[in-house]
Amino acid sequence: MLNLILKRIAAAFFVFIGATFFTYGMMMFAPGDAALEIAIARYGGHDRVDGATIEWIKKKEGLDKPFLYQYCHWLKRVVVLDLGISLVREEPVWQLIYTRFARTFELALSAIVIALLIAVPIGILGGVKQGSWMDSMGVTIAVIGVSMPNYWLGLVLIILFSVKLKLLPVFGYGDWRHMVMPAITLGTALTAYTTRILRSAIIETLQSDYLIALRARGISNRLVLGKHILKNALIPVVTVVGLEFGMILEGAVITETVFAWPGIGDLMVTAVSDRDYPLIQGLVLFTAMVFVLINFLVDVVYRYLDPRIRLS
């Protein structure tokens, strides 16, 4: 376990450096004047911005310095866990990320719960009763879920439940009713992937030789399914759920934009359009940390589901 942790820390270091360096470089060399974009976003329009204001922002924020100087200066602050101040909102980057991440985490957790509640029983029934009508129904649901784009499904849900039936609010962040449609939109694709993978894993496990020996010993089918088949079949499911959970946490940009959900994805879109360098870098660093942590947790769950898998 210690070796795994040390390796992951070393890998995380190179991931962080690579991700932040290339992101900083792409933003720095993007077309347009960064100081002008920041001034417009901060003060509200071209008519409120003059040349003196632009020059003042360049000197104050260090935008007139070379690229490597700005990047190394940012890294020095990161070492002491200081991600700086947003150039537009003029608030601490950590505070902005923390507030938005809490909302995205709520949405991601709801989407995962919805996906698992639907996918696990359908995937199990489809794998155990291969070729039956239940299996065909599960495959059909999976194909439909994979084929539907998030933005299209989100708009359909808005038209149906908000415009026509007037049961749910259209946009924004509030009580549980605001979360229903975004969670369903995000959970649909994950439901489809999980159903297909769980079904395939169960079918493959059912063809294993050791199951014949278990049944020959008189072990009940329920025990074989719960303790052996399902446990082995969950290994690929853990991979999919872990990666999808990480992608949702880093910001479901389309879904959060459609439903005006104030999460990480919405914050990233705004930060890029405003050329808010400290906020963009903070978000990139944070999402990289989330992926590294989730990959580590997936490996730990692997070890629990199958002790033969070594954490090395």
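Numbering follows the first chain given and starts at 1. Take the two forms, superpose them, and find the largest set of C-alpha atoms that agree within 1.5 Å; that set is the rigid core. Here the structure is a predicted model, which is why all the values come from computation and not from measurement. First, how it differs from the form predicted in complex with the partner chain.
Structural comment: of the residues Leu153, Ile235, Thr257, Lys76, the hinge joining the rigid parts that turn between these two forms is found at Lys76.
Rigid-part rotation between these two forms: 13° for the smaller part relative to the larger (C-alpha based, whole degrees).
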The other form holds:
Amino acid sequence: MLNLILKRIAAAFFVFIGATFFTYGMMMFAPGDAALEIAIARYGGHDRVDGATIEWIKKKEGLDKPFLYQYCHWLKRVVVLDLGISLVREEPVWQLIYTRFARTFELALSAIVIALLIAVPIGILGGVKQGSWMDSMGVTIAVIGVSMPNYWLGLVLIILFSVKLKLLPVFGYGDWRHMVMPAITLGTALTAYTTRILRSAIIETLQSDYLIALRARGISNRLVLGKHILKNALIPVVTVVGLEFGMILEGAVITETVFAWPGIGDLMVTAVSDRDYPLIQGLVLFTAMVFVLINFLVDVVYRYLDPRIRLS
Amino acid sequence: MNVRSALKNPLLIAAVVILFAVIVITLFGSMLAPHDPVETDLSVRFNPPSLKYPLGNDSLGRCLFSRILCGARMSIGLGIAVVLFSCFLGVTAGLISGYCGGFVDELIMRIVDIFFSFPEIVAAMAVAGLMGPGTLNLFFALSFVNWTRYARLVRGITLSVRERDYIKAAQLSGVSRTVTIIRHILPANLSSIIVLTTIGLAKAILAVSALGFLGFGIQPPDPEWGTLLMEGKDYILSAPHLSLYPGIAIMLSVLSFNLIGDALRDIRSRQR
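Got the form predicted alone; any chance of the form predicted in complex with the partner chain too?
The next block holds the full complex; its first chain is the one shown before.
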């Protein structure tokens, strides 16, 4: 087990180096003079920037040094969470990401809760009673949920609940009423996805040999379902909920744009529109690292839950 | 589920019909459009659906129906291009990785891990932000993250196929490496690749229009479904039809690909 964890840490470290290298390289290959871009963003407008300022920035930011030197220099700062200063907001990038991430996390958590509350019963019911009308309905709704663009769902919810029924505020951040529509928007695809995975996991478990053995020993259906099928079928769900984190980060970008939710996705959209390089870089790196961390944790938990892998 | 029983599933038949319509619209959308998609007429701004303009008019009085028809070329076409390119890249990498094994395999898979760590939309946005928005940048950005799925799938299958007797027989009889891979290993991967491509198309169409919606996709005035939704969003209180219909177009096409992909997967798993 320890050996395995060390191996996974090594792999995660490799991904970290690669991801930072790409993120930094992307900046370097962006069209236009980086020093000029920084100067324009910092002093506002072409006409306020002269040659001397650009030279000064170039020296100060180390832009005249070779690429690898710059990359290592940058990496050294990244390790201590110094991601630079946002060009437009003039606040430390890490600070911005940190405060905004809390809001996204809040939203993501409610979306996951919604997803599990709906997906677990429907998935189990559909898997156990495969082919019944309830199963077909669940399957159909799930495939529609997977296919629905979440930005469109958000707009439809606004038309329905804010414009027609006037029940919920159109957008913004505040009490629970602001949370309802974004959480549903973000949670729908997750719900559909989890339902599908859980259903097929149950069907697969139902066909396994040990289940036939259990039945042959005359153990009641209820006990088999509660103790054996669910336990096994929940293993893939753990994995999926973990892996869905990537989906949530993507969904957050869109959901937060639709509802003006002040989270990390909204920050990303404004950073890209402003061409705020350090902020874009920090955000890409941050999401990649969160993703790597979650993958790592899921991998370890998954191996722990499944004795076939744990003991081999 | 075999092919015949699949044909009895009404949902699947609907999906095939929708897919056919989507293909026709993608290819001939601009010819079918009743109006010029970029022609403005301020006298009919925000008009709701009418006989002359079946889905109403947008903020510049352009015909929404014609814009949706012409937008298919970008939304669907770009999605198809992304999937084909990333499928080609991923399958090549997966075949090499799985067949060669050892250090090559380890290296390719670690690179896949790196690309996999960037969420699709975030990576595409970053590229759009750094390189500037544009169709070609969007194409590369989306392919850049998508190929890893194919690489992982193909590698896994290749690893297991490699040990089969018929591959050993081919190797022993002196068939070259390239020929073995293309003639004997690739076909074993084909059914899985087709399933993943179909579902991948659904995902790519969603991603293209999501980026359009965020304003980093196809640039106006060219119509694209996600961009149409973005334009409509600002007028959601006064003209909700602008936010409604382009989304239905996206959902129906994505749904048809997903349903057909699911059916193909079912057929394949029954055959095993």
